[in-house]
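The chain that follows stands alone, in the form predicted on its own, written as structure tokens.
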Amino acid sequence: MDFPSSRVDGQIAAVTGGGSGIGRAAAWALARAGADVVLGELPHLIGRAEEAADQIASATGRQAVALPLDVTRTASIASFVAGAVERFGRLDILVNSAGVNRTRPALEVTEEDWDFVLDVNLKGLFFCCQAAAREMIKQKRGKIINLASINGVVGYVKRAAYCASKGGVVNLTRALAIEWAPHGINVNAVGPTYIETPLTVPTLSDPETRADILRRTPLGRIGRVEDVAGAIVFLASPAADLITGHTLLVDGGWTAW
């Protein structure tokens, strides 16, 4: 008997969002699992991924490169995917790490708050999947994973912006997880609970919002970004091929209650 492997070794792996957080996690376990990787950062902030494309490379043996990408911008999400088309000749994964949020009530959540979070949370990230799913059609072949949230399931206080982003992931997933299947493309996504990011340090740095969270927690403790990364090479991988449209939670038994 035949058992696929969890491994990605010799593909081209993209991810957004990889300079930090939970996309430069993502980043080194694919590494860490065979893949060569482009790491998308904003062109401000392209300096962290330079450093963790460069570390990544060192440990691993494997190409690291890092790209500027500014997903609310469409020129720069194509010239993303052609650089890592001409580096490498191929596009096999791309995760969709980039991410924001605002933390108000929605009685003061403003047109800006709202259009900052959906441009980048569920617009960039379509299109972001839009031009791999291009490539991946030419190859007949390709593992896009999305970056939800628990958050896109079940609703959480002064978070109307992000909770209707993710929730849109969520169904987005699975729309062009339909529309792709037959290209030999698989569409998923993976839903953390709060991790400790940049991102979530507002959130958790708040003892009453960190003890809430705790209380809603089966497993009783915060997610680490290794968690989660864990779950995308398991996405990425051959042993998730049959697999498409789903939303893996890693969610510590959140949305078991």
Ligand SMILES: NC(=O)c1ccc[n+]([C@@H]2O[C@H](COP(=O)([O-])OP(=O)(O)OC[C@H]3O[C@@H](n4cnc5c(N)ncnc54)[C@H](O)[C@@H]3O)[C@@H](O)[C@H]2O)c1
Second form
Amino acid sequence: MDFPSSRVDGQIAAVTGGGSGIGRAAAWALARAGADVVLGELPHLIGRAEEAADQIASATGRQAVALPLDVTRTASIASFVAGAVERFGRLDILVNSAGVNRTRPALEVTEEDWDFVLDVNLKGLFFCCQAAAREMIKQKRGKIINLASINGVVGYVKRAAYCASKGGVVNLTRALAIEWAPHGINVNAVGPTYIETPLTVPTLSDPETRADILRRTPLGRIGRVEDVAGAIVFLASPAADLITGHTLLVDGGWTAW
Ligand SMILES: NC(=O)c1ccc[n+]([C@@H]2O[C@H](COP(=O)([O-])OP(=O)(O)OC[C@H]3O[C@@H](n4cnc5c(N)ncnc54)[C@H](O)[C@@H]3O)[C@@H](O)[C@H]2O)c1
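What's the form predicted together with the named molecule like, now that we've got the form predicted on its own?
Starting with the chain above, the whole complex follows.
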């Protein structure tokens, strides 16, 4: 039998939030699996994405470039996608990893907190999907992988806006999967449990919260970015060609209870 590849050789992948955490690891893993990668990062943090791109290129032999991107500005998203296409001629894979959080009891969430989280995690993510899909539709194929979260399928305290944004990502992923399936575009999401990254320093450095997370996790450990990168590469690869609209939980068994 001839099984579809779990690699992404020769493909072009763009990763939002590529300068840090899961996005950086996803770009690295996609390059290791054969893709050329474009790392999008906020303009004032572009240096760290450039540094990551240099490390990825020398470690994998693939091309890796950093481009400025603010997902809260549709003009910036358009230039990011145009820049990727200008550089590589097309766009096969988009990983939406740009994300933010503000942990606060629901009664203390301000309108500004709410807009900050929803604008990046849900609205920005949607317009990145839209801009990439416009290119992918021309090619009649593409893979979009959205970073949802375990908090897209279960609630947690002090995360009203975050949980709302990630629940939105889970169902937006289904809606786009249905709409763009006729164009050969697969839209899926990955839902990680708590992973050690700069985003989770405030959460995981609180001993009580850390213990609560471990208690809820049958596999008994906090995640690493490497745990998530494999799921992203799989969903981007031909091995996942018949999977769309799905959220693949990388949750250590949290939701198996
Ligand atoms: N770390 C976790 O435990 C965890 C768990 C589940 C889901 N996630 C999700 O994974 C994604 C990546 O998170 P992470 O842990 O790697 O965080 P991180 O803070 O390490 O990385 C997030 C990246 O997004 C970038 N970013 C923020 N606002 C942006 C904007 N407006 N435009 C463009 N880029 C922007 C940041 O500069 C940063 O590079 C997020 O969507 C997050 O919600 C993380």
